[in-house]
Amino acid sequence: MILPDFEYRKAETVADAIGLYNEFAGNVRYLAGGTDLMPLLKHRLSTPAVVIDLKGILDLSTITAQDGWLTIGANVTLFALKQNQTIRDYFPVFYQSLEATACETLQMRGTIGGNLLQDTRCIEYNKSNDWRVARGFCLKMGGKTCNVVPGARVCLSNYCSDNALALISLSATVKVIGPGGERAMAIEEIFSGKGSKPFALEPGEILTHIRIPMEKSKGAYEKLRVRKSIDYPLVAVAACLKEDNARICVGGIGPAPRVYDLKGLGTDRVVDASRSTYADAKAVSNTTLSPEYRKRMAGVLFRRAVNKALKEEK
């Protein structure tokens, strides 16, 4: 498939590109590593008149250990990421993502801030025009019905980072810039709980960097999907471990993660939790795997997690 006709432009600096947003009148997409806006571009899952290109902004590419914090530019790779010997060291959690995500070719491309902020996804949805003009159109793409669940009033589309499931178990925060200023928060309240509009940000606003607390912990990340390499997750389970306290992060099944806080690190308190991950998970026919065999695994991976960062696994 071939790209759409756009406009093209190259931001120097963050104000630079909040400056070309409203130039365009918020007709525009942010670009970095691509890795997730091309294909949607080309299957006219989005079709912006101008692409603001974000990479020759340099402040964005950076990591930086300082004041207790780990502060990484969303511009970084997440082959970078992989590579830095800090977050080897006292992030096993976001390093084991991080080695989950993709394949090696797209990791050198894609950046942090882009597999944070990457759309949700549906056998449904994402497929080429032709397909979807034939089908209808969902309630992803302004129409009046979700295709997977008839008379659904929500669209159920699913979140599939790896690696922001890992941050969430970090307690991670991300400082974002938009039009109206900037703002920090918890990485969990970017999202907005709706599938066909993810992310809880004001219109324009660019995710700068992301912050991580500089304590060494115990983690551990499982994924679920059919092939070991490149595939998004269909369901997956990011465990951070402190002390006897863990925070386990539930993702790629539903529209936003799952975030449960553990006081106690008991076999019955890890069991019962990880049943109620069955309960919670909003699953549907929106994948190649049937609803239940997820909600199960929800269930089986995050037992796998918390194991595995005891180290003692079963």
The other form holds:
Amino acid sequence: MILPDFEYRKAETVADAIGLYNEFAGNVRYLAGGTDLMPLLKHRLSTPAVVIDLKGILDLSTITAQDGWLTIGANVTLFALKQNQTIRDYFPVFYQSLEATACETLQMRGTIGGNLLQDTRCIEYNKSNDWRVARGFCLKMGGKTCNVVPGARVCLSNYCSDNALALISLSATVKVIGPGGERAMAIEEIFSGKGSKPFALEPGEILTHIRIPMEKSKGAYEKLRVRKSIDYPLVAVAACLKEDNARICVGGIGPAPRVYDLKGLGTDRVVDASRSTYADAKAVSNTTLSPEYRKRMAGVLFRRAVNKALKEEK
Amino acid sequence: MKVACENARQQIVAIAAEKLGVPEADIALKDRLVYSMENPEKKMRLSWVVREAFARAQPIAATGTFFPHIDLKREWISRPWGQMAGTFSYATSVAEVAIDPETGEITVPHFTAAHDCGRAINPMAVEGQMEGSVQQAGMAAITEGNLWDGGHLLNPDLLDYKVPLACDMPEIDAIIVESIDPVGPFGAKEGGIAIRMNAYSAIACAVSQATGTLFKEFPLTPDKVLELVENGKEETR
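How about the form predicted together with the partner chain, since we already have the form predicted alone?
Then the entire complex follows, led off by the chain already shown.
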């Protein structure tokens, strides 16, 4: 498929990028690794006048450990993170989620910032323009109906980042800079919960850094997919244990990940929590496997992830 | 191909015999040379023969055809008898599967395929064909299938139509069982198709045996397999 026409600009600093954003009155898309953006452009799901390349912002390509935080620049590739010894030693859940993301070729291209801010996906949305014209435009494309659930009022597309789940379970925070200034927030706050516009970021904001508290943790990442070699998650669970508490994040179903904080890790407590995961998971038939199955697996993977992390602790 | 080569050789031999002044039956070809077997001193480069043929405006070019002895009147429904193929190749597939009882995910740790391909002219190519068949039939039985919504194909791309990739493949033992076919070129039959015809049956049988129940639909995606696991438990109760 051929890319549409757009102007290409490369920014060298964050201020540069925001300047360009203002210059083109917001009709822009930011480009990092491009593994999510390029297919969207080719499918005409995004049609910016200008693409602003952020890869040249060198400040965002470093990993530093300081003052009890590990700070990761948004331009660091997934592969580089996987090679980082601190991440392997301190955050096993994050290492496992990086390992489970796509394949190594894509990990070398994709950046952590781009991975977190990837658009939500749906089997009736990520399609060519011709296909979508034939099927009729859905809510996320600006149409009036959902093609998966007839009559639905909101879009239920799936947020498919593996690493977001791991970072949420690690209580990470993110820093964003936009035309309106700079702000920091817990990573789970970047989600709007709406499939049609999944992120609660202001227009023009750039995710610049991710910060993880430097505490050794035990963790496990469980991902369900048809092909172990490459696929997006059909449902995934990240679990991070610190002493007797656990923070568990369930994703791959619906437009935002769900977070569960457990105090005490007795078997009853975990089974109870996994039941509520099952109840909370609002799966619809927008992937290749049936929604009932994915809903059920949310609970199964929840128990698995916690048990795997517990075993590691011993 | 073999017949065409033989015809091309015949053209070379005719020119060389004339040039060297020896009978055609005395000519041999080796190491890019054409020579007389009786008197090996009489020889010339193969390239000269080719050039000579070109100068005569009759470049060395040959075609060849081969048609097996089959009964052309045979038809699958109305006349299902008579010789259907020139020769028959055979193959056996053995699949080893592991099923996760909680998620229904299938993994294939090991696959053994044995194939009677006639003479294996290029054994590595035959093994490659066999491995390709394990992918296209064996592993594909677990992952590949079209999804429809009314008349709309939901997975017209290689992200959602799941062709197994290299990392999804099992350990494969490819065993070539040679038999020299009396008719096929150099005794060959075919490479790989026989595995292509039964690799999915091997996966299907293994899954059926592991779950203790039968099924009627491919692909064996985890959601369907989990159902089989649960039905199997009920049936044995």
